[in-house]
Amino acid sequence: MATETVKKKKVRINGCVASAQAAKYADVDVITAYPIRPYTATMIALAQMVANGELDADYIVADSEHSQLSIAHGASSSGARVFTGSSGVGVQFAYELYSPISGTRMPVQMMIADRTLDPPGDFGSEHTDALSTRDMGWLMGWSCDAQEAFDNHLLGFRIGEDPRVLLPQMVCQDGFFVSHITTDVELPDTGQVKEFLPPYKHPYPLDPRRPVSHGPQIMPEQGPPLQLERARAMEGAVPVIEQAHEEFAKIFGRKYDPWIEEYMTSDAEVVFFLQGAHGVTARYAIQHMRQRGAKVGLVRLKTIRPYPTDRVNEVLSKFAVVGVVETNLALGSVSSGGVLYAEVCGALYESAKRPLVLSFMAGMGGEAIVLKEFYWMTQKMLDAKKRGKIEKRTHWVGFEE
């Protein structure tokens, strides 16, 4: 980033530009780009910053998403702070690289502006693209607006680069609903960022002056210790995540719970459980339903990897019914619907007081989840509470009476 000090200011930007601004404030060294909407606008903004001299970084246009992640892997191995990104089928095209990057403990940061996979390949949000990589050893979570997107990128670098963690990060946002809708974003003083985010220093960079070898191809007997080490790194990220959020609040004045946002849950009997930008609409729907006397609330998952099992158990066990809003596909899974349901049920298994759990397939194909659909889902949860059992495990919203 340019050496001059930038003072705190408020701007109106979309999630794509907010992500680009975060990469600029993080003073990234290498950017690898390959266009696919809706994330393309992030790389356009970064290209302009580099061309204008606002950001001193190597900007590399790859010939595919696979090459994009390969370059990012090599750059991070050499000790560079790296920023990349993709969307939809682009995320899938690079799939081969996700395990090697986390397995070699390179804290590459990847911005995902998600979109539905083909078919239908729509521009709107569906979380299946990023969630298909969820078990590859990357830190992962969703932002609900542009401010969270900006903040989560800084948090991601801080957490992933911590020597106790050294894991790559997918900082996700909903395509269109966050990537292309403008909201007010507070950009910090550059001094605040320097205080929060120290320079990246990998303990074992590729350096001819101190030869080391990096590579995922190892002998079979070396595999179990490596996998255990990676598992412990993900588990060990939990206290680092909490510490980073506490320090973020002290420096920037914005306090986030790193795991879960609760909205109107103090006396709620039934709650929605979801992640991402549809939580914004859910809040409005809950306000309206409250006016009608329905005791409904929202629990929004902030971080899905590492999964906050104990926290989910603690929070959700207080309610009679949990409605999991999926916005992703896990065809043939335990719910024959989405990913989140199984993990909610797994987290609640050891609870002495387990709520009824329903899965709602909504927002599929990138469609908006509108207020009347939240009203419909609320009624399904209230009906289940009244009966004391669920009607069926999974509901496809908009296709049932």
Second form
Amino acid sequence: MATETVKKKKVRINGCVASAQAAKYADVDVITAYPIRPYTATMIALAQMVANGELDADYIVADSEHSQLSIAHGASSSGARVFTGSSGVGVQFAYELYSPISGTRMPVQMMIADRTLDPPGDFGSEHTDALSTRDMGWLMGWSCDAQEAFDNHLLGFRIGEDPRVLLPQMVCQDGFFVSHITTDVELPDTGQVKEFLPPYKHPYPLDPRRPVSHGPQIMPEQGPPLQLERARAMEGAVPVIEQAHEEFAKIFGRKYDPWIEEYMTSDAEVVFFLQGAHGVTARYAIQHMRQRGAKVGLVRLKTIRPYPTDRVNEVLSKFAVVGVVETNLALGSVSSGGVLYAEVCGALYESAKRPLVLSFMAGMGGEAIVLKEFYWMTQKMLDAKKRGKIEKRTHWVGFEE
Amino acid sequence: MPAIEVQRQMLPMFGSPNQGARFYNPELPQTEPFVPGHRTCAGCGPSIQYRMTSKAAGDNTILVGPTGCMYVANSSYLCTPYNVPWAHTQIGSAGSFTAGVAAAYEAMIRKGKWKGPFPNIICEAGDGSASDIGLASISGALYRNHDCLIICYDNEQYANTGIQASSRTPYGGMTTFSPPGKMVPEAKTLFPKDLARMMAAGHPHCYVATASVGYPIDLMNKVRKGLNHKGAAYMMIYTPCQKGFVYETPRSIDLGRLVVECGLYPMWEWDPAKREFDYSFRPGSMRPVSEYLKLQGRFGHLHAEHIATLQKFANAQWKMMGVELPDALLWAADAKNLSDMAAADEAVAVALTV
Ligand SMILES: Cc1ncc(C[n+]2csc(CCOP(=O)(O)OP(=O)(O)O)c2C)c(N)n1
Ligand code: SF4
Ligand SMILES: [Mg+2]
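Moving from the form predicted alone, what structure would you give for the form predicted together with the partner chain?
After this comes the whole thing, all chains and molecules, with the earlier chain placed first.
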């Protein structure tokens, strides 16, 4: 049974369904599911597509997220295109598998709709779940709306499966703010997808006709070259990511900067630095603050792994103050707040003209960051600029005057 | 899901199945998918089993190796003993990774992305993996009925980490996590998980069997039955480990027979079509458990009462198999008729010094 051929069309769907649609367009062979909100909606949509015969794939209801990722690993190792996903504690239940999957260079794709970790039981979107895996060798980035999510899934397969890269991808979206908000999404023509995304062909699959061993034991002295190779794979992905985005623009007509989106930054003095859906609210807040004369802008990080160190340095060095909006929790860390602060400061260290950097703990537990809070944060940045130094490194938004 | 029309190879059974098969069998295939030159201990039961299993399966095979001795001591980077594709997976991923391989081949063959007969997909999980940390993953694979054979090579302990108690370690078995001492003279106080039966009971659509390296042809025939069965199959195979059991290296196969003759490792098959156990396997003779225990240092600390407890356990297994118990075995289940193991007093003395 062949996967249905469709013509380009506009639909109104949420982020979860957009991800499911992307998996369908990519004609995935194996899907592994385990329920946890909010990403479940993606798997619900895929289950229906398989049941309806719209998508020919082995849909496996796993017994846990650990199994979900292990099944995905086994299937990808055998040469199948694999799609999986999770949220919150589910992302962490599978933790053991992240390094083996990237280390054996299997381009599994995982959709994440963020959810706050336990405790407490909470459905809200906080990025800590996926960010806790950020150094495991997966390509990783956040989408800010359903269209971008759809596009990033296709880009993910294309980049991760490139024989020069062969790395798994975490395609992340905020729970609820993206996953459950319905917007206009343009679904492409299947022909466009065929042109953009060649079939998956791993160079060394588990195939009885050409026996190979995957993941044998090493001696410690064999470790350095293998770890170096893993690091090089990440670095080697950079040009492939850029090339894929260019071709994507040509074929689908949507042009994205793969690393950073700048909004009203040309004359900005202070900027927000963040990932994901809160960028949408930030854009409105910036329009309002600009009417009041504040020269504020937005720098939205689109790919955190591989981290665009030089781009972040180059872009952020233009401003006087950077306000990092974390939406994640890194207890006892550099800023005693979130992980992004250290990523930003690390990139800026070599800059000749270092901006002041503030860390804003906002959106914790998945609470919406409302306009008022963006205004407040803008004021803090303007104050720091005026003073020429920061009042303090980390502000817990909503807890201070 | 559309019906999967895939080519399958059916493997024929070997003649002269079990009892006296200690001679060269000309029907055995020449192929050696698992070659010598690896780093397992001399006389390693699990690797003897590995050779038999892979020989029975042949070259159209994919092997999955969760962490354990059969990963760590076998696979060495740049030098591999596997002549067929093999992949390491995590110790808790035995069933899940294997399911992924099977699902991939089902999908790829159905979608025309891979051409050829469906491969034999075999997972070689240790008892630690199969009875503890990977139990759910294996149950998942059996429940979903992926076309694969999952083997628990049962050396009755976590061997590779230096001999620790698993859910398969027998009552009275000494390991580094279950040492004998003043408070626990018998060492391991719990009885082993009845793993294979649990798999048969919970997944009755699967072919399930127990086997032992003491009966190679029987073992290989069961492997072939498991592979010929369309859907998931499971085997639990007795594979002694001289490092953990502490015995003379050349006696691995002897132990593999004794454990069955003493009633401590019932041999059976679960027939998924008839939905019944087949207990027809009969060892050449029946013996008291002490004959098995006394060959192994791990039981050296046992007192008469512990040996009697193990005999009662064995007698219950014989009964379950429908075997009439001879008087000698009933007699051996009474501690009054038994003596302590030679090292039992020493074990107590050592325990008092700690
Ligand atoms: C998640 C995890 N926990 C613990 C270990 C440590 N470990 C390595 S080998 C091993 C023993 C496995 O025992 P078993 O499955 O019985 O195989 P055997 O070593 O006896 O062949 C353990 C516990 C591991 N590799 N991974
Ligand atoms: S410790 Fe036991 S299982 Fe491991 S290689 Fe040695 S004999 Fe085999
Ligand atoms: Mg073991």
